[in-house]
Each structure stands twice: as C-alpha cells, then as structure tokens.
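Single chain ahead, by itself, as structure tokens, in the form predicted on its own.
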Amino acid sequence: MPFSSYLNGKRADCKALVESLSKHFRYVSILGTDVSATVIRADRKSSAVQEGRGECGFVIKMHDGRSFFEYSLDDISGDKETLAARIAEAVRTDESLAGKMISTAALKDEPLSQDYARETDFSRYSDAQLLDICKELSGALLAKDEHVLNAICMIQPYTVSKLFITRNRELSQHYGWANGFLVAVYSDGKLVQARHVEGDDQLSRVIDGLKAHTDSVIDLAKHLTTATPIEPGIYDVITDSSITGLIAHEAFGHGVEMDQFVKDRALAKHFVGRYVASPIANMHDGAAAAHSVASYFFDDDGVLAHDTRIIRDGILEAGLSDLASAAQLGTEPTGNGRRDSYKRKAYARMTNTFFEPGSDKLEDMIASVKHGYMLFETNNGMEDPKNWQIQCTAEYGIEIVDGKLTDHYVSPVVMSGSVPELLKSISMVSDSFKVIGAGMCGKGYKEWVRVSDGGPNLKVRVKLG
C-alpha cells in the first residue's frame, strides 16, 4: 500500500501555511497524519470486520522564541494568510502570564528532505480473507477440547502515513503493523483464559504464528485450571521475555521520560551518572533500537528515530525526551515525542524499551534456582517515578524446584518493590533475545501509544505475592 495520496496532495498547502505562520512565529512545523486501522474478529457466536483506531488531520507546532504552542485541525485548505492569522490569535498569550511560562531556547531547523517506506504484505489479504482465517482459528480452538467455552481470534492490521513540514525540512513515512490474538475461554471446574499474541509488519507471519500456537493455548488453559495462588515471599525468579520487557517498561520507562524531569516528578533525574542497576544490566529505548510495533523513521516532533542507551553497565546514562522537554532541559531530543493522535499534545514517550542480551544460557539460569518461579506473560504494571516503586503482574508462573521446572502453576503473580533493589538484584542475563509488540501504553490513565516489550531472560530476586 502506498503513502497516503491525501497527504501527498497537501504538501503544497503545508508549505504555504508554514510560510504564513512564520510571519508570527520563529519556528513552525506541521505534522499531517493519515492512519487506517481495521479489527477483524471471530468467536463462537459472531464475527465482524470493524474500523479500528484510525485518524486523519494536522497538528501545528509553533515557537515564538520563548514558548511552544500547538494547534490541531482537520483540514488546512483555504486562504493561508487568513488561517495563519486565526491560529496566531487562538494561541495568543496574555502578556501578564509571560513571567509564569517556561522559556526555552530557539529551535534548530536543519535542512533535510527524505521519504521513508517500510514494505508490508497487507495488500495480499482482503478483509473477507482475514475474517475467514479468524473463523477457522476460532473453530480450531473450539474443536480441540470440549471444555473450551469460547474461542476468540482477532487480527488488527493498521497502516500509518505521516508528513512533516518546516521551512527547511520535508519528511514522510509510511509503514504498517499487524497484531494477532488467540484467546481460549476454558472451564474444567475453574474458569480461565489463555492467550497467545503475535505482532509483525507481515500479515503472513502473524497468521502462521497464530496457526502454530492453537495447541499451546489449549495446553496453557488446562494448566491454568490447576493453578494455585502463590505463597507471598521473596524468591529467585526467572523472567520470560515478556516479563523482562514489563520490568524495563515500568522501571526505567516512565521514570526517564524527561517531561517528568522538567516537572521534578521523577527520582531518576537525580541519579544520572550513578549506579541504579546490576553492572551486567544494559537497557535501550528507541524507535531505531529494534524492529517492532514502536519503530518509525521520525517522531511526532519531526525528530529522527534514535537508539538511546538508558543504562550502561548498571549506570543510568540518559532519559527520553520530546522536543519541548529537551529544549527546556538544554539537551538534544531523543526522538521520543509521540502523540495519542493529531488532536493531542506530544509527550516524551517510550518506544521499544528493552534490556540487552547477556551471555547466560536459559537452562543454566533455571538450573541455578534452588526454589523459585519462572514468570510468564505480561498482564499489567504500574510505576511510581517520584518514589521509585514498581508493581508488575504476570499472567502465571511455574515453580522451580532444585533447578528444574515443575508442573505446578501459580496465577496470577504480582512482583513489587523498589526499582533500584530489583534492578541491582539482576544476577544473570540470557543470550536469547526477542522484542515483541502488541501493546498500548498510557501516560497516566490516557494518552495511549503503541509500545513493544520483550528482551532477554533475567534472573532476579524479588518479592512475589
């Protein structure tokens, strides 16, 4: 699928509006967004193809030499001088408030013109074909075991086109991603849900992955019906890739989003250059750091994607910034300016946040545990950046006794404690590594963006309950 023809047709309008607005502001950028999304779903009783979370519109970012302003609109047609005057009046600030506003330095607008496209195979599949695949997989799960009460298969492809224009820059990007979900609702004396998630920019790989895991979803459901609550305590724990990603996300994700540094709401601000984790811990974030759901060419501020090393050998090195927080702190932006939609403000947000792989073998890590648990599948997590506390929930855990995985499952499992204590307890890091992407992350309770999780396996010592 090609770049948005609608946005292509608006390039001249964007450039003209930038010129008109430049009479009022020192810096002007326009981000045009055209996102299409579809949700294809089938279960025991119903099936449907529905529109997903798409959008189409423009957001203008302005800087007057002192402060930032933003203005969003659905269309930029019409007389540009009139529109520019209307926008300038709409964001005009009373001079009595000038002393209360956060001032920032003038912005760079280095020349660059580039178009970026990441190929997908989405055009090979019609909605009807994808719906048939969902029906087929739902039926396959239902046929495998009489205890399956319902079976849900969902495929969610979406495509993104974005155009970014300033006086000196003209950038475009076009890419897609697809998430796939299998869910079995199962009852054998106890009602449980088991799931499998796939994510890729090729639908063929998502479909193949779902088809390959129908048996494992049913097997997991059977084990979850026998799962018991965990006895609270401090244990040696091996994390699967998903839980490792959740730890990275909650421990040094939100806590190093540098708009929180500006507001002095993150303790991490005072620990840059200091040990915050085990010396064998290394962590990255960036749209250019991995190929996943949160990978792009430029962010919503027009900053090219980065690979930011957050932690090097246990030492906190850097945070994640959007254009505004970087300007306020006097640092270079890291390409983490992201919006819920063109109607919402850009914030410093995570992208692909993960630990680097280490040198340990997973089997050796499990063998090193006398008594503990291996935790699987991200459920949810919370972080308190101000006080550096963390809570992560795993869908289930498997008990380890004398260095071997048993058949005893526990569910759910909540990991909690101090961020530095948890990260400093890392004693082994696997050489296996994968980043997966099907999730969304909010800033507080809103401002949702797509993020990946994953990484290597970790061995940590932590409180479970």
The other form holds:
Amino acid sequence: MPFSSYLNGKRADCKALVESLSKHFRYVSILGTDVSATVIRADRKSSAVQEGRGECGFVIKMHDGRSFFEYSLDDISGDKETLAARIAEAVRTDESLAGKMISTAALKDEPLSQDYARETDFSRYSDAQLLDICKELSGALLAKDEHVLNAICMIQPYTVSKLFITRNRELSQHYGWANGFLVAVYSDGKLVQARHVEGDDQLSRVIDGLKAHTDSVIDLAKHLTTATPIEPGIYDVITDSSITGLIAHEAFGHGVEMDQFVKDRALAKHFVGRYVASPIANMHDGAAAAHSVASYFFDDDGVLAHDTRIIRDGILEAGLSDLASAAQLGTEPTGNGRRDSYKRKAYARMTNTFFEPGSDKLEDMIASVKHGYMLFETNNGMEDPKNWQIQCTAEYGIEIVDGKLTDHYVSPVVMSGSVPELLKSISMVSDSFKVIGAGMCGKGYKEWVRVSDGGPNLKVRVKLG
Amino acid sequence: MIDITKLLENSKGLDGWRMTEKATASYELFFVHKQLETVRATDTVDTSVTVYVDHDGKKGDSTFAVFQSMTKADAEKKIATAAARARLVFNEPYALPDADTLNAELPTNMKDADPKTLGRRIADAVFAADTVEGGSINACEIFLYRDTLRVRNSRGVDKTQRLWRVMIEAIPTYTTEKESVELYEDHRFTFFDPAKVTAEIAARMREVRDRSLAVKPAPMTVNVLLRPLEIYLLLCDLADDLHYATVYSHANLHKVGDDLQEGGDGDKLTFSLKSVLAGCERSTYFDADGCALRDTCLVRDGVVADNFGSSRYGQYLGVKEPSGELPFCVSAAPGTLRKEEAEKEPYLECASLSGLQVDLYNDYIGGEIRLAYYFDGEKRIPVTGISMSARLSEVLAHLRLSDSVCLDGAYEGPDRLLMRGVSVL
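Compare with the form predicted on its own: the form predicted in complex with the partner chain:
Okay, now the whole complex, with that chain kicking things off.
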C-alpha cells in the first residue's frame, strides 16, 4: 500500500498553516498522521473482521522562543489565518501562569526533504483469506485436545503514514507491522490460558510462525495446569528473550527517558559515565537499532531515527530524548519523541530496546545453575526510575536442578528488587538474539505506544515471588 | 462533515447500524517543577460505525472509523467494505437495542468554567500542597476534558451525554542529602474541590517524606491492610471474570452460586458495579450500544450473585434483562473491622504499590511495595524495598473489611481491607 493519498493532498495546507502560525510563534511544526489497523479474529464461537485502533489527524507543535505549545485537530482545511488565530488563542494561558512559563533555547529547524517507505505484503491477503487462516488455526487448537475450552487466533496488521512539515523540513514515512496471537483456554483440573505471539512486517512470516506453534501452545497449556506457586526467594535465573527485554525495558529503559531527567525523576541522570551493570552488559534503544514494531524513519518531532547505545560494557553512556527534553537539557534529541496518537503530547519514549548478544551458549548457562529457574514470556512490568526498584512478571518459569531443566513449572513469577543489583548480577550472556514486537508501553499509566524489546538469554540473580 | 447516517440508511444489504461519536475538547498544562513547560489544547472527534448483516441464519458485524477528512466517496467505500466484512462473520444472532432517546449531562460543577481559569485554579490547588520542607512536586500534568458522546442506531436509539472531567498527575518528591524519593499520584474527578485536591496531595507529600525515612524490614508473615485503590483493583479483577463475554467464551473461573470465600471466617464480600458514582469520570448513563445500564450486584455475602455485560453477550447467555456494559464503578458494602481491632496485632499498611498483581487462574495476589507502614503493636514504621505475595483464595476466605467507608474515584466502600498471613520478602 502506498503513502496516504489524504496526507499527500494536505502538504500545501500544512505549509500554509506553518506560515500563518509563524506570525504567532518562532517555531512551528505539523505532524499529520493516517494510521489504519485491521483486526481479524476467530474463536470457537465467534469471529470478527473489522478496523482496529487507527487515527487520522494533525498535531501542531509551536515554540515561542521560550516554551512549548501544542494543538491537536482533525482537519486543517479552511482559511489558515483564521485557523492560526484560533490555535493561538486556544493555547493561551491564564495571565497569572504566563510568568511561570519555562525558558529554553530556540529550536533548530535544519533543512531536509525526504520520503521514506518500507513495503509490506499485506495487500497479498484478502480479509476472507486471513479469516480462513484464523478459523483454521483456532480449529486446529480445539482439535488437539479435549481439554481445550476455547481457542483464539487473531491477526492484526496495521499501516502507518506520517507527514512532518516545518518551514525547512518536509518528511514523509510509510511502513507497516503485523502481530499474530494464538490463545488456548485449557482446563484439566485447573483453568489456564497459554499463548503465542508473532510479529513481523510480512504477514506471510506471521502466519507461518503461528502455524508452527499450535503444538507448543497446547503443550504449554498442559504444563501450566500443573504449575505451582514459586517459593519466594533469591535464585539464579536464566531469562528467555522476552524476559531479557522486559528487564531492558522496565529496569533501565524507562530510567533513561530524558524527560525524566528534566523533572529530576530519574536516578540515571547522576550515573552517566558510571558502572550501572555488569561489564558484560551492553544495551541499546532506537528506531534504527533493530527491525521491529517501533522501527520508524523519523519520530513524532521530525527527528530522524537513531541507534542509541545506552549501556556500553556496563557503563551508562546515554539516554533517550524528545525535542522538548533535549531543548531543556541542551542536548541533541535522539529520535525518541513519540505520541500515543496525534491527540496526545510527545514524550521521550522507548522504541526497540534490547541487550546485545554475548558469547555464551544457552546450554552452558543452564548447566551452570545448581538450583534456579528459567523464566519465559512477559506478563507485565512496572518501572521506578527514581528509586530503581522494579517489578516484572513472567507468565511462567521452569525449575532448573543440577544444571538441567525439569518438568516443574511455576506460574506466575514476579521478579522484583533493585535495578543495579539485578543488572550487576548479569554473569552470562548468550550468543542468541531475538527482539519481540507485540507489546504496548505506557508512561506512568497512560500514553500507550508500540514498543519492542528483547536480546539474548541472560543469567542473573534476582528475587522471585 | 458528511452525513454518515444518510449514507447508512441508503446502503443496500445492511440489516442495521450503530454510530458512536465522541467529541472531546481539552486544555492541558504540563509543569516541570513549578514551571509551565507545555500548554496544549485539542479539539477532536472520534466517530465509529458498526454495520450489521444478517445472513445464513447468523449475524455478521464490522466496525470502521469515520474521519473528519473523509469524502462522501470515501465513506461509501468504507460502508461497502464493512458490509462485505460483516458477511464473512458468522456469529449467533442477537437483537440491536430498541428505540430510546436521552440527552443528559453527568453531574459536575465545572460546566461553566473557562478552561484557562479552571486550569490555573487546579494548578494553584496542587501547588498549595507543596509546603513540606525538603519536598517538592517535580512534575504535574493537568488535563481538563469536555466530552460529548452520542450513540445512534438504525432502530432509533439516539442518546447524548456530556461529561466534564479532570485528570491530575502529580509527582510528590522528597530529597535529602542521601537520596531523593518520589511517589506517583493521580486524581480524576468531575467535581472540583480545591481543598480536597490540596489535602490529598499534601497527604502524599507527607508520605513521600516518610518514604525517605523508610527501612527494609526483615522477611515476615503479617496481616496486610490495603487502601481504596488496591481494594478497587482487586474487586475489578473479580468482576472481570464475571463478564457475560468471559462466560460465553468459557474463560471464566467462577460461575453464579460459587462461594468465593468458602470455608472462610472473615467479613463476607458484597459488591456491585454501578453506572454512576458521584464525582467519578467513568460514570455513564448508557453503554456503547446505547443501552441503559442496570446497576448489578455481582457478589453478595461472598457468593457470586450475577454476571454483567453487553446486550449481545447477555442475549447469548439467555439473560432476560442484560445489565449493559457497566463501567467499572465499584460499590462495596462495609465490613466489621474497627481500627482498634486491627491494631490488636501487627500489620503492614500498603501506602504505595507499583501495581497490585491479581491472578485468578494461578490463585495469586501480590505486588512490589514502594511504601508501607509497619505497625509493630506500638508504633508505625515506614518500610520499603519489599514485595508481598499470598494465595488469593486464602485472602478472600479470611479477609476483613473496615466498618469505615470512603468515596475515592471509581470506588465507594470500606476504606481498608485486611489480608491475613501474607508473605512479605
């Protein structure tokens, strides 16, 4: 599918509105978004083919030489002088707050004109074909075992078109991503749900991945019915890529979002250039750092995608910034300015966040554990950038005894403790690497954006409950 | 904008439609420390249309978004695509809601306020709490929203409600020579009471000071007191399992008549979902289908009393009068626990959790505690750096509910819930 014809048709309107607003503000940018999503789903009793969460609208960012202003609207048609006056009035403050506005340096507006695109294979599949695949996979799961109460297969492709315009800059980007989910609701003395997730910008690979995992989903469900609570304690733990990503994301990623530096909300601000992790730990974030769900070409502030090395050999090297936080800190933005949608503010956000692979073999890592657990599948996590405490939940773990994985499953498993203690405990890093892009990340309890995370297997020592 | 309803009425092959429009105007202030970093305003409309097609003895539906930018040709194409998609879907038949109209406003005292003035007044109320020496509010975001929601369908439903709501996110922080600590706090309301906002944030300022003094206690098994937010989250998880759609898809753990507190010796749990709760931004007079809502008692005296959910899934389960898709406005009955009784033995009162984890399937409840007060029988000691975990079934069986009640956001009910014998590490 090509770049949004609607946004293409709005280029002139955007430029005219930038000119009109420039009479009120020193810097003006307009981000136009046209995002379409489709949800195809089948389970035992029902099915759906419909649009998912999309958006189409504009957000205007303005800077008056001191502070930031934004206005979100659905359409920019009509007389631009009138619209500009309406916008300027809408973002005006009560007089008593005017003296409290922050003061930052003027924003740069370096010339660049570029159109970016990454092709998908979405147009090769009709709605009917995708629904048939979902029905087939749901049916396959149901047929595998009489204990399967329900089986859900869902495929969610979405495409993004974004247009960014300032006086000196005109950028467009177009790309897509698709996720696929298999879920088995299974009961054999205990009711459990087992799932498998795929993500790629080619639907063919998502579908192949789902088809290849019907047996493993049922096998996992069977094991989860036997899972017991874990005995709380401190253990040697091997992480799968998903849990490695969860650690990267929750333990440290949120803590280096530099809008938190501005607010003195992140301890990491004081640790740049210092050891924060084991010397064998290396961590990155960036839309250009990996090919996954957050691999855009420019961010929602019009800053080109970066590959930011956050931790090099255990030392904190750099953080992630949006335009506003970089302006306040006097640094260069890193292409991490992201919005929940055109209706929401841009914040410094993660993109694809991961640890670099190392040189250890997974089997050697498992063999090195006398008694511990291998943890699998992210459930959720919560960050605490100020105080470096974490809480991450894995869907399940498998006990390791005398260097061997057993048949003893535990679920759920909550990993908690101090971030530096956890990162400094990394003692082995596998040579494998996987980034998983099916998740959404909030800032606090809102502002949801699509992110990926992952990396190799890690051996850590951590508190499990 | 084009008239979508006319296009829907004129489309062949449709057996019904529903259109939902939500217009939102907002005014937003973003403070860094006490300085204003960003001022935002929005003026947007979300419109979604669902079309229904009856075919082969089944019912298909498909939903699409309508954007302000769409031309008539765009909209006609979207309707045709949705109709074709609906014909691919073979769901059990159900009836759309019958004709009904409403034009109402949810109760508020902010309706006539100028957003810029109100924004400033809210900011003043927040920063009036910034009086603790060594403390500060390092960040504050204030969102003022005016929502107008309209739901129409092909059978004559036409309902509109207007809602004025505010969300404040504030980060109380306390800094000593040794360290700096913070707590996260958000407030959501439809009635603005400056004194209440100041008082709530001031209480949090005192707690964040306590966090700086907090110590990590030794592992213990202890009674744990939950506050309203966590009680609310626990009850929401129990309610989620009782949704018609969860039952229809065989994913529910509990069914009507199940005793959630079997063998227990604590207070019996009774709670309902309500459509409207005073001051709560989740309040609504109707659901996404435009159906009127029926307040529903889900658990009475510890036993599952009812399910809830949308008209469609209610019809699937044979419910005569489905509740409608109730918002998670939770009303719980008080218990018998008096403060003096709770203090007869040591307890841990959770003031701030990074999140309460409740897993019905795995019979688990727990969370990482950022600030709690350990009462050792004589004094309250602030503690941090710990996590708690327990079997959910045992917590439910033996829980105690306070006899004192509160109204806090989307929750009204006992202001404390006591969990016995929780493992704290």
